[in-house]
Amino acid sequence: MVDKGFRIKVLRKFVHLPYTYQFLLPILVFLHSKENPAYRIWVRFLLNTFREAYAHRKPVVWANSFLPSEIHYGLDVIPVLPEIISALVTYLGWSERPISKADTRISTDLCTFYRCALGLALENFLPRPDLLLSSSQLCDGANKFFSTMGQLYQCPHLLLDPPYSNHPRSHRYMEEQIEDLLKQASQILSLPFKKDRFSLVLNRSNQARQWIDKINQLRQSIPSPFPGSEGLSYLSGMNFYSVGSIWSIPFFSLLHQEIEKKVSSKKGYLPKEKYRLLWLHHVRPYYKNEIFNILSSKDAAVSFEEANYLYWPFHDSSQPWKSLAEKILSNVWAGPIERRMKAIDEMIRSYSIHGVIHFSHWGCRQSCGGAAIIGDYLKQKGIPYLTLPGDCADPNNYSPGQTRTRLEAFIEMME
């Protein structure tokens, strides 16, 4: 019998070879040949990013998902988002080992996305960073994780710390902070500081935004043309990871074409749609589970997801720091909870929502903290609401029986 340690060593070597991702590309393209063209771009985008990260011909920068992706492409670096990697590892059914490894080094109270990423780092599966960038906005676990990674890799860590308020002074402060962070990053990475490159990236971001807005409008159609399970997978992944890159425009334009076909033919993603649901929070469980199958069996479509709500305005490419500050401070999940509730009201109206599910991911203060307040608010408006506790990355925290009972009781509330 092959020693388990030997298998891990071989897998680690396989993961680190840039040629691995060139080898996998035609295989995965063939396996996903029946998927929509946008999904295939997502696969190519990930493989290309991993290949470049392990080849390390450009600086590799780790960042958390709430840092605007335009920053990476403006700096001309290879971005690595640990949360996305953890989601992929979980989808492949490999998250338990790294989470267990991380639990020997860090509190189990931390989000399992970051615990999974820490375990992968401890076992040397991830591409080595040249710089760590994180934002304190929304996720307080991110800075603890990136601080730990800075110690592990002996790597500089720069923090973007957006203010709580949306006051004009906050915008000026944010602009100065962004410019300072980018100058420091350029110096650390020995890269030229090119403001005009950021203008180019922001123009790309604006084009992607146009397509995202059109996609969101199409998804208001009845019946729901696009499944929420996919909205919380590769669609939100590209929203977090690709905007501003050369990949974003073809991805979003092709997805728009695909959804437009469904709307034109008046086809929903379910054979029959009785209820339209809104999914709150940015994530879902990425291991094998029955949540969306249960909802589908009850003719309940997840018509839209909070993760794909378009909250930021078009960029002014002639003022990149001001535009990036505006994107950060426009985030409806930051600041007073009334901002988020106003956005939820808009989504409920726009997508003709019958009921709302708030997925409360274990260890996520942002998702758990406002769930009860939002629930009370929606119940007062007569909108059925379910807080669904769970975990995105650790299948050991998933209770199939309890989850089914909660979902079925929730559906009964709408009947």
Second form
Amino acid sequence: MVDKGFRIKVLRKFVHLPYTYQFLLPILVFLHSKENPAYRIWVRFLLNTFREAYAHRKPVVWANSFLPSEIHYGLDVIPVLPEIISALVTYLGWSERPISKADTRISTDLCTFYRCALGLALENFLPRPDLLLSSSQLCDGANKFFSTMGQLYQCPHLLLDPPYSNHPRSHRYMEEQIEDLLKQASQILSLPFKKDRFSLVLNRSNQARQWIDKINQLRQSIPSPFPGSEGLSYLSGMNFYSVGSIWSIPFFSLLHQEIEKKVSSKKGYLPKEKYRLLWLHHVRPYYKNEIFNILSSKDAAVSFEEANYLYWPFHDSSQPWKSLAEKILSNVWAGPIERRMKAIDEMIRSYSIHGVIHFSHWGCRQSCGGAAIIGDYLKQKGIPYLTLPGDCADPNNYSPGQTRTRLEAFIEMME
Amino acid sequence: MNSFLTFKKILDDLKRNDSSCQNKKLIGWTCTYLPLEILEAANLTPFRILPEPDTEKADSYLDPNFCPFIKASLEKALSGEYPSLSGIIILNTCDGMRRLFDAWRFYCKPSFSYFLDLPRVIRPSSVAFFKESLKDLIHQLDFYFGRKITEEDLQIAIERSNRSKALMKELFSLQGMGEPPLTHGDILEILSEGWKIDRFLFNQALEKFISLLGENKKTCSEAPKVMVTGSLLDGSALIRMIEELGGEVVASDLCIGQRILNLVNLDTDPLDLLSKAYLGKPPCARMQDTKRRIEGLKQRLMESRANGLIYFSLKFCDPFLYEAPAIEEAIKETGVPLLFIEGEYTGKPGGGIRTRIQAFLEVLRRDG
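With the form predicted alone in hand, show me what the form predicted together with the partner chain looks like.
Zooming out: every chain and molecule, the one shown earlier first.
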């Protein structure tokens, strides 16, 4: 038997080698040759990002998902998003060890995505950051986790602190913050500060936005052409991670093509679709679980998920700071809950939704804190609603029996 | 009679003799980053939301893994147990406060509600933004309560508040005086009385109480000296427990204690000064700069000559929970032992916490 510690050491060695990702690329592309071409771009995008992050030819910047990705590509750095890495690690079935490792240091009451990322950092699996950039939108964890990382790696941390209100004074303040942050980041990373590059990236972002909008429109079709489980994995992953990069336009345009084919042939992702559901919260459990199978077995399609709701307007690439401020402050999950409710109303209408599931991820205060209000609001409108408590990253917090009972009761309620 | 009861008697006598202050409208508030001077300038009485621990109803309206203080705050609002509040002001302190603001409006429908933005960083642009936000608050108060707040009103309110904070500082300096000696727990309870009443009345009561104390001698204690830091405490129960177990709490870095004693310099632009003073006050974990918090704690430990630090975090309080390891490491480097407690908002800390504090005090005693 090979010692576990030795195996971890070997694994860590491989994870840190840029060649690992070069080697894995053709294998994974071959293995996924039957998947849709957009999915293969996601795989390439990730492997390329990890290869570059470990090769460290360009500055490596860690950031949270709600810091607009245009910032990374405008700065021309390699972005590492710990939350997304945690989701991937969970998907591969490896999240338990880093979570337990983190639990020796911080409270188990905190978000498991950040605990998983902390564990990975403590075990030296992650590429070393040159700079940490985070936005306090949407949650307190996004500020404090990155501060913790700053102490761990002895690395500078710059915070973007979006206000709650969408008032003109908030826009002015955001613009100032963005410009300051980018100037400071360029200085810390010894990169030239190029405003033109941001304009180019924002133009790319606009093109990606057009495709996202078209995809979202196609997903209004009945039957649902694209599974929500995938909407909550690589589609939302690319939405958070790639917009503004060279990868985003081919990804979203190819995905659009694929979905369009399904819509033209009137084929849904389920053999039979009786109910159309909306999934609330940006995440789903990424370890092996039965949630989507249970729903499918009851002919309930997850037709759309709020993670992919397109909330930001087109950028004016001649005014990059103003545009980025606009993107940040138009976020419907920030500010008063009425903004989120309005967006939910719109999604229910556009996607002909019969029922709504709010997945309440352990440790997430910002989304779960509003779950009851949204539920009561929807119940007043006669829309069936289910709060499904669970954990997206820690399989030990998954309760199969209870989850099945709740989901089945919810479907019965719709019947 | 213990010091708190003496103070309470003084206050009750004053209340009986002066009813003018009691006719003002009450405004509920939740976070000490709110410049109360603005409410006082509007002739309103700020009423701090510091509920008794109970979350029976609120459990159905907020997620199970949610700050127990936030839940208790909502609980009282749902049960209609607050005195007749004419409105509430909640700050952008944390995720919990944002959701409390939503839930309060959605389920309790207050007649006036305001959410005040609060930057996490201190730099000229954030101070300017905070000032703009305060201006907006003033505008909304003017409009809703129909009384124009002038610069003079603000200056008078700042003077009164400064007087209050100076008296509180003096009170802390008198710890150990009187018979029985004034304890930190007594002081926090005295301060908590001030959260519910008019500042003028509170100042009068403090002045009278301090003049009585001044006639006594300070008792020197051999007990292990402890400082307490952390998130919101459910009153003084934890402090009282430390004192009962033979520890002496010599300082606290709490938003019900010494984190609120920031004086505002009186100068030409009161809003400018309020913005700077409040953003720059001893930081809570919700602010970005952990280093500043650590430096502040180290200094307070040194000044108070505390032998140990107790760090308390409410369950599900992300800012304080995330910061705990960094604070622990930094404080331990100075050689001061630290006890970390993660607890509920219960009003009565449990047996487990009692045992841990007992053990901690024993370590402090042993190490001299």
